[in-house]
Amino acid sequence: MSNFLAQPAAPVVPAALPETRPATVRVLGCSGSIARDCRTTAFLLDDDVLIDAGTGVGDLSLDELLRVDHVLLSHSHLDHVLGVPLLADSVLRRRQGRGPIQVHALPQTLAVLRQHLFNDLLWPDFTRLPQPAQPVLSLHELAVGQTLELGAQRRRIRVLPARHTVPAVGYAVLGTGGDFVYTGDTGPNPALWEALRGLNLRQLVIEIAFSEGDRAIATDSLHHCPSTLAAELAQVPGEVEVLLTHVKPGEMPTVLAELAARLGPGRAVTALRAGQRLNLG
């Protein structure tokens, strides 16, 4: 009789997991509008997840654009979304077999994209091209408080509340060495600080769009100016690295001086610059 059943079972080899490397964020754009060397908001997490898609996306090479598999949008304003249709157009012919680029945003933001952008009037509907069954873009709803796992490295990303003139969110990239937070466009926002209480905050990218002379505009548009941002930063522990984004072109020296005067010597802040790379640990 065969003794096949008596043979020891072959060892079970677990499937190989992707090698996890420390997360990095490349600052593609961090300006509140455009001018020479000023690119609007876009951050590249690792090499395959975009957080917002402003004009800074245009600094990526075609090969780098092709590696983007996910786009996280904070809100529907043009300076944060205009890279999405152009990205789709650039990689349309090269993504065959890779599946669509997944665009993640609030339902209200996706509704704006469908109605006002991908409407075959302002831009072709790339959620149906090159074929409805195999589009280059797909749209995915998210909600405040949700935690996503995205990208080849399966980064954990939490959706944070923002307070802006349209429905908006921020994002936290959760890491073992500390958490990276991008507030999105927001004015004073108690809900944000409540959401951050349970996080191990390491780096905070927070917007400040206007100088103090434009405080009325900042208030109406739900952006920060030095006085409102200084009040918000009083809630941030001193060891947290604070990085400023979304300052309007030409306003940086004034904004930094006015903010420093209100913060005092115990709270250092740094202005982001396009091309900068942040190591998240």
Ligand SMILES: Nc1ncnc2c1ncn2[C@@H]1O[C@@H]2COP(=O)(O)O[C@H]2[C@H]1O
The other form holds:
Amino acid sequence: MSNFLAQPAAPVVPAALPETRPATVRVLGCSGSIARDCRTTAFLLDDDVLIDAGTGVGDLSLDELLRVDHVLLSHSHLDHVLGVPLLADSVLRRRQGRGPIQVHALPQTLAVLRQHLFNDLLWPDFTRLPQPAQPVLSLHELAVGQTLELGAQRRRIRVLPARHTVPAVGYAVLGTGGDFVYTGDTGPNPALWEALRGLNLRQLVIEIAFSEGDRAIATDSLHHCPSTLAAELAQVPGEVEVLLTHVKPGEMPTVLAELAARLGPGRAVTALRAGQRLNLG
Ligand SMILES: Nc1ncnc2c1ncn2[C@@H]1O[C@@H]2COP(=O)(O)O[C@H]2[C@H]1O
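Mind giving me the form predicted in complex with this ligand, seeing as the form predicted on its own was just shown?
Below: every chain and molecule of the assembly, starting with the one above.
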């Protein structure tokens, strides 16, 4: 689709380098918490860029884990970051000469990782191991509005605003045939729609955690429930593919039914599934 809102106050985007392979996103986890067959958020862009690192990361083989060079984190909550320390431990002895895995996140998110995770108490400080000069992990700050260029395919990735209980972002993977957006965890968020104005939105992976009966929890924890998500989706053109992520275990049938009752005609949504591969534009 073409741009669907006015031009944004977008940052300068680095010139696109030739992209030799069509981008794919493999859904490793898209659940709002754990249970059998429910893995928390992790998406693999191509084979070397992880977007969030929830329990879905554990479905990658060791060889696949070894190919990961970048991790983009949406925020500091455990269900999105716990794969990072475990990934580091799994690959540390086999990555020598490859350089650190680069972890990209807001400064506030990185501060939480440094203080509460890689503190040699909850987990070893893998930003200094196996050698301080050649660690397995390095931490890199990003900012909303920035466009990164990451991975062997030099994918252009825009940092989007999210509105959650801790500082949070979403990400857009910019492609020549359309853009893929992952909102991260967010409640209603006018700034997101403002940021999407200049994008050529093709696929929207948007969160919804709770059914309508838990609306109060959704409000307190800054997540969507069907009524709030339906209001947000009213501004998304029908041709955009909308994929739901982060539904709490056991809630999907209710969420889908309640959402269907609130969406306008022509607005289809699909529940994202772990194991699914998305072809990006
Ligand atoms: N006020 C609350 N009442 C009940 N559960 C909450 C509350 N705040 C946060 N949570 C839960 O804690 C979880 C932390 O991760 P999430 O934000 O994915 O989802 C959150 C909710 O499931």
